[in-house]
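A single chain, nothing else alongside it, follows as structure tokens in the form predicted alone.
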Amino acid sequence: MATNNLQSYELMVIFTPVLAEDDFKAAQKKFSDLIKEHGGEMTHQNPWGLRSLAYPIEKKTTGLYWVSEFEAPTDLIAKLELQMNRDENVMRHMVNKLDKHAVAYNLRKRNKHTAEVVAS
């Protein structure tokens, strides 16, 4: 598989808040491994942790958020969404296709944040 057919994506998943820390990490690993197994590459992962929801989902008012960026062949997205829909720990998910400008913006934003942390 040629690497030039990889597309950049951003994935946000809201996991059920009842997961223990180890289960939350295992759930993240499950989806990042699925991406890697199908020819994708993780470029950034950011577990936000427990956050309040804008509205209740399944009578829950909080969720464990995980945001990641990855590059993958376009046919992987359907497989990834199927697995997330089947996973009872996933309350919501969203996959966004990123253009080169969004990828550059996210990289600048991450680098700026890293520079601020190092400076403080």
The other form holds:
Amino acid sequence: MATNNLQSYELMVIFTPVLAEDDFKAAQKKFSDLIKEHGGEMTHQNPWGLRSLAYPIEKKTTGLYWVSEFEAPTDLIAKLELQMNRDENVMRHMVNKLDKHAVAYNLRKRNKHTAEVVAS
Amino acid sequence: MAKQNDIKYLTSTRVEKRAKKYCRFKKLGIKYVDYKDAEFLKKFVNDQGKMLPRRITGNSLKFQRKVAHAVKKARQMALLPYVTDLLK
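Can I have the other form now, the form predicted in complex with its partner chain, not the form predicted alone?
Every component of the complex follows; first up is the chain already shown.
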């Protein structure tokens, strides 16, 4: 494999709200394992859980949100998209490339969050 | 002959000077517009969910584009509605 320069990406997925708690975790694990398998590396996972949607998707007004940030070789995204389209639990997904400002923003937000948690 | 300052106009002659608009991103040094932060993006969207033009938001071109991209991503992920009424 060429020197796979790892790019940082951010994945946001909306699962159908029908999923039970452990199915939700299983679905998260499935995709994070897929990323780790192909030489990617999960930096952060942040399940938002059940949230109401701004407009109904597939006749449902709520969805299980899951946001995750990871670093991956550039060819992994196509595989990930394929799996996402195949999986019927996934209502909608979006992969974003993060530039350095975005990575710094996420890092700062995470540190601020942990600082609050520690303080409270 | 009425002296200059005797004349009373209906509307004040001195139009009050509107505050100079500034790009909030440059002033605060924000570099990245996060599409996940729907509350912040609502400042750039009118109450029908439509994006406000630059002359209203006062953003610089570079950051107005970043905001536009972020709003479109948020709409795609159902964080912001495409069209609604009384959003705020």
